[in-house]
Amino acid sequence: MKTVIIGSNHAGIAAANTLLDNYPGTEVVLIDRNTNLSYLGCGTALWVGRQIDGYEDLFYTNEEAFRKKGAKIFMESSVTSIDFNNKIVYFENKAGEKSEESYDKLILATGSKPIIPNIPGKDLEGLHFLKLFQEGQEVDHDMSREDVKTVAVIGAGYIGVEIAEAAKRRGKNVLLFDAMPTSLASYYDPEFTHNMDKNLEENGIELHFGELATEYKGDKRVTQLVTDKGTYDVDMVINAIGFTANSDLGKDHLETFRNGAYLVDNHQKTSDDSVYAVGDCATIYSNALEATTYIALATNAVRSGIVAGHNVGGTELDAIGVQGSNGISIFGYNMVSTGLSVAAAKKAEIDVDYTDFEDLQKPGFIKENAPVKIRIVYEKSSRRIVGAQLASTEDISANIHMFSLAIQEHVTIDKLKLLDIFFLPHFNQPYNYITMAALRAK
């Protein structure tokens, strides 16, 4: 059997490795328009902010590794069209040479693409997006210019907040804009995001929330950013307002979700029995929502690639859904969440309640210590846990995995109240904040 995979980042790589490592004799063809594969884009801000030595270790595999496994791989090759009826993929390399590959099974792993604001001045120099490795290089290069003193970042989601920190670490004046009233509004409730906003301000980032960009100004290069509330002198603009599914190749043939992502079943199969879709170009099932949705995360991409790889290879494997678990660390302040915030649940018309608690991570006699804030969100009718948020300067990241499993397995808030949680002063308190939060639930 021959499988063609279009796209060779996290989802495509996971699918390819699953097929090559588990199904001997399977013919695998990888096609990608980029010069590289396996770039960990989540490390871009660390590299640009000089928190790591360079970008070299942000790649976890390469072309040669796949060729050694027997795959055929075409880099810097753009797919121009797909004949779904005759199962042929047409593509062209950077030299203009045209090629085609037939397939028995096709896996679409084309990822996502940045949302580009359609406002005046969008073609000026000095405007950047962050998705590909090359875009990270461009941002890093531009930030190295001596005449770049002030950097505007549009979008205060994860990427925007992280690159704002990176720019500040490079000694720039940083202005952070978002249409929402706080940073990270898609992931956390205001009681948590306000703490992150304070953290950003205390570290010298100028916040402009509740503002909408309306125009970029400049002769050849951007020199001003105009919003619905003012005009700001800038030397560089980084757009980080979000992503949408890159589904152009199959949107006229395959069923799609409301945002254009390919609709897939729990085997990652699309409406065409010979075509699978994985990663950011496809839908995913949310255990918190109990519904199909769209969540663009590298972890989801890897899992979907594994599921598709096994099903294409002949082993039936069901996806078990996701919770959208995520985390961020900015100037030493850590936040993690999974499932739904209260705001997200309200938007989804799920009637929820929540319980909050705040305490030190360890007993008061431990010197290296800090407060931890926790919120657990649960559905009123069933009392099942649907979300959790934690924040601290302590490393509280591992706690979120338990809540992710709780959401997946429909654990109720009451089951959590007397959960056996170990205690040792080096790590935590005898009255653990997870226990205390659960006990306070109505």
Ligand SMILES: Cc1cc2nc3c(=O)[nH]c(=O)nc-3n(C[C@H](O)[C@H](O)[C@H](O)COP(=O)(O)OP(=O)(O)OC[C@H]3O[C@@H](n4cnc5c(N)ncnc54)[C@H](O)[C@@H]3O)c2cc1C
Second form
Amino acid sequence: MKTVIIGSNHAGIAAANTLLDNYPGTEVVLIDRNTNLSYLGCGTALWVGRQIDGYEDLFYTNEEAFRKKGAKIFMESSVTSIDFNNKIVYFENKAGEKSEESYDKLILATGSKPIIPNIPGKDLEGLHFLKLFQEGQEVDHDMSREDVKTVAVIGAGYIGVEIAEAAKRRGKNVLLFDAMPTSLASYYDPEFTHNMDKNLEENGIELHFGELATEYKGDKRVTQLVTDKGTYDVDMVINAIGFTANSDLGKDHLETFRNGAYLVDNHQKTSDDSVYAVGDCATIYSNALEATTYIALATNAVRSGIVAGHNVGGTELDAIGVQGSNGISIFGYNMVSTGLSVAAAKKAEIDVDYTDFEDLQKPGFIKENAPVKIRIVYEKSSRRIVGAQLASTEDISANIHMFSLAIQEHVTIDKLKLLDIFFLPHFNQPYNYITMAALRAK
Ligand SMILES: Cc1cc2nc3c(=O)[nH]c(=O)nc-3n(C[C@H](O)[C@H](O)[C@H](O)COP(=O)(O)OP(=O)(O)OC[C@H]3O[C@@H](n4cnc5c(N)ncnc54)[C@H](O)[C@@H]3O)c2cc1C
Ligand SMILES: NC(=O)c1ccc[n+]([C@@H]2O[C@H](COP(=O)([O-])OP(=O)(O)OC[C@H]3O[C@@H](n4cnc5c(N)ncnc54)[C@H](O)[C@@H]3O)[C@@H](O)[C@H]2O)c1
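Same protein, different form: I have the form predicted on its own, so give me the form predicted together with this ligand.
Expanding to the full complex; the earlier chain stays at the top.
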């Protein structure tokens, strides 16, 4: 049995390793157009902001590791088309040499691409995206220029907020723009994003929310950003307004979701029995929404790769759905969320209630201590938990895993009220904020 995998980043790597590690004798071919594989994009802001020494450790595997396991791997090779009827993949290397590989099973792991704002001036120099390692290098290089003093970041989602912090750490004037009235609006409710916005402002980032970029101006290189509310002198712009699925190769043959992602079942199989899709190019099932959706995260990419690997290898394995759990840490302020915010539930027409609580992480007699804010969101009719958000300068991140499991397992808010939560002053309070929030639920 021969499996061809197109795309050898997180999702493709997970699928390939699952096949190679568990199904001896299976033939695996990986094809990727990039020069590198396994780059952890989450580290870009850390090295650009000089919070870590460099980018070298942001790769967790390489071509050689796959060759050693017996796979064939073609890097810097772009798949140009697929003959789905005769099961042949056509590709071309950087020298323009054309090749082909037949397959029994095909795994599409072609990921996502940044959404490009379609406004005048988009071909000027000094405009950046932040998806690939190489784009991180370009941003880093541009920020090293003496004449780059002011950086505009468009999109205050995860990439935008993280790179805004990095630019500030590099001593730049930073202007952060978003169409929405707050940062991180797709992940948290305003009661949480306001704290992050305050944190950004206190650390010297100039916020321009509810403002839409309409034009980049400049002669060769960008010098001004025009929005619907003003014109700003800038030396560099980083665009981060979200990702869309990269489904160019199969969109005319396979069924797709509203954003173009390949529609997959719980085995990661597409509408073609021989073709699977994983990671950012595919849909995912949300247990909070109880529906198929699109969530571009490395964590989902890895899990979906494992599921596809086993099903292709011959072991039936059902994906269990996800909650879209995520986290961010900016100038020491930490936020984590899972499932749906109240705003996201409203958008999905799910009738929810929520319960909030705020307290110190540890008892008052502990000096190293800080407030924690929690919101638990639950469906009114069934009382099942559909989301949770936490924020603090303390490390509260591990709490979110429990809420992720609660959503997955349809746990009601009432089940949390008397949940056995340990107490030790070094870590938490006897009246834990999770318990207190649950007890306050209507
Ligand atoms: C700056 C940044 C920070 C991030 N931080 C986090 C984080 O903290 N946590 C988190 O969970 N997620 C994070 N993400 C998101 C995460 O990186 C993506 O969800 C993840 O990369 C998806 O993996 P993938 O393998 O599905 O797709 P991709 O990483 O997009 O990889 C797709 C691969 O397919 C190849 N390819 C595409 N088309 C072709 C073709 N025609 N021929 C050959 N090869 C092709 C590409 O070269 C690429 O290597 C971040 C992303 C960025 C950009
Ligand atoms: N810490 C993490 O887990 C992490 C870090 C980075 C990226 N990621 C993932 O990578 C993907 C891409 O990240 P991203 O930050 O590009 O997307 P995102 O969806 O997090 O944020 C995009 C932001 O751009 C704004 N926006 C959209 N159109 C706009 C416009 N025309 N003008 C101004 N603002 C506009 C949106 O309101 C949103 O706040 C996401 O799925 C994200 O979750 C995750």
